[in-house]
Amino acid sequence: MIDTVNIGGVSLKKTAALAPMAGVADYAYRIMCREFGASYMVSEMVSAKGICYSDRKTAELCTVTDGERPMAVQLFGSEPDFMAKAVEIVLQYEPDIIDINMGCPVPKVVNTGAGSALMKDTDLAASITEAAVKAAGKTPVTVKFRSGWNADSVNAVKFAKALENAGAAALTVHGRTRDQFYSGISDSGIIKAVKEAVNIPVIGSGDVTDLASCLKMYEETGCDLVMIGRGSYGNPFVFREIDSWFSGKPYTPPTVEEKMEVMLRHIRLIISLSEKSEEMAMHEARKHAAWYMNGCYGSAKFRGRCYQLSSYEEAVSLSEEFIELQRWHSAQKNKQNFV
């Protein structure tokens, strides 16, 4: 039986969850990693203030479907009255957590003093917090933050004792600084010190792309549960694998076949959920195709041409041709192992 934490009342199988990616985790992103087995997922962050300035893509961005919960909506800003604000109406949209994105390391985001801005700032990043927390009510409130802002303000420990007296239900950290952006190694150590200094979960987050990692994640830190994020780029398969080892149930690597059946549902998704035609649809989905072929031989041709597709019937046409090729290349290897 697969063990859970809880997060504020809200109750998450201890496996792996999805993390929130500006630009990739969209809906139809959540709904394979749903199907495929992740226990919790993150929408894409929201800006706090471009919701309080009613921004057309708040309802997009914030509703939460009955087959994505758990499920929390994720906000930035760098303003406690905004956060505040933002969260009573986020609230509409019923999420089972919101989370605060102190972690963010794009210029875009740190330069209005959010995201991973806010570790150079402990007490306005506790303040906003508690008005998040205030806001919330009954609605656990978490956190995402990282290591620190650089290797010479290294405070995720500080950070997180703050928070958690802020009023913070759980926190998520990833291992490394906003310096680092996704560059280096993940610091678990980090991870292990923040969940050994504080009294709430603490999800772990950075370099977890397979079981082995996961479970390297569980051991290492102590943490309540593993994010995953770029990991499972063209690859909802890892949440399957990691979701059947906790559960007791075999599990089977996907063949090439079954990559490129997962790739097309995958496209035919963004496109029936897209207000746009199917060629600016296919623009969105020419990315997550070239990550499932991700890996496999002559990948690298065939990635690039991903980013020339403009209608589904192209991505059919490329993913047979590609099933193909590595039937031939397989055929190739078996017969070099015979001789």
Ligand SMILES: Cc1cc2nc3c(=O)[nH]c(=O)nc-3n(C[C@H](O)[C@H](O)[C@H](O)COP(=O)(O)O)c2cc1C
The other form holds:
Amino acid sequence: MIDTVNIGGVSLKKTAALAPMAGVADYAYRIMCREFGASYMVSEMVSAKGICYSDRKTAELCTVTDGERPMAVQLFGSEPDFMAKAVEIVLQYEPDIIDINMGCPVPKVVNTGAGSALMKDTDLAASITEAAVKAAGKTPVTVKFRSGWNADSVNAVKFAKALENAGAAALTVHGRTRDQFYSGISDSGIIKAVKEAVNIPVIGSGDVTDLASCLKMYEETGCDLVMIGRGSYGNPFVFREIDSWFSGKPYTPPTVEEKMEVMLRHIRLIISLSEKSEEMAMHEARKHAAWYMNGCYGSAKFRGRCYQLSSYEEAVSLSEEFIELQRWHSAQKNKQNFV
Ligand SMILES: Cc1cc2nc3c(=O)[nH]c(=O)nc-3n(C[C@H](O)[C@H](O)[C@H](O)COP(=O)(O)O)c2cc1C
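Right, and the form predicted together with this ligand of this protein, after the form predicted alone?
Then the entire complex follows, led off by the chain already shown.
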């Protein structure tokens, strides 16, 4: 039996969750990750103010399908009133959880006082959380943030306590400061410190890419759930690896044939969900195609070719060529071993 963690009445399997990733973890991506066992998912971040002014992308970003549950919709904003109103609007989409982004490092967000800028103003962060909790009613509100703004102001523990007091049902901590963006190593020590300081569940995020790093995150931090972001690029299989381990099932890594089959399925999903032409949808699919080829023989050259793809048929041909190359490469290796 797999353990679960309870977040304000929502039960999540303690395996691995998919991290929110704007511009990457869209509906198609989430569907692929759920199929391979992601236990929980968070939408791409949505602007609270944008929603209040009925941004045309609201429905696209906030819709939660049954196949994705349990799932959170994530909001970012710097004003408690807008946050409360946005929560009311998002509730129409019936998310299982509402998550607030207080970790985004990008200037466009930070310059509005939202995302990780809130780590410099704990009182405002608490007010935003309180407003969201009040507006959300029975739906739990969680917050995701970083270790601090910069190396001189690592305040995640104090920040976490303030958000717990404000009514947050759980917290996700990414062990990097805002100044680090995505470089350097995520600090698991700060996730542990937050876990020890609060009585609500803590989700650990940062540098988990496989079963070993997932188990390390659980062990080193004592966190209640592990979240995977970039480690899932072209690799929904990471969720199968982790889910298999916790379920006591044997795990078989994907063959190159399976990788390409899943890549093509992911591309078909992107095309079928897009309102744009196949060619435009392929622009979106290119980076995913390239990621599925990572780590294989000759992938650098093939990744370059992925960025030229303009139709599904071209993706099929490229995947066949890629499989052929892998077969040729393993035949060469076998020959060398034989000699
Ligand atoms: C392309 C990209 C987009 C991201 N978008 C969001 C976002 O919308 N909301 C959020 O809270 N975190 C976002 N993050 C941060 C991730 O959720 C995660 O905390 C971070 O990447 C560290 O985890 P990882 O090492 O597993 O990638 C994003 C990260 C990346 C790489």
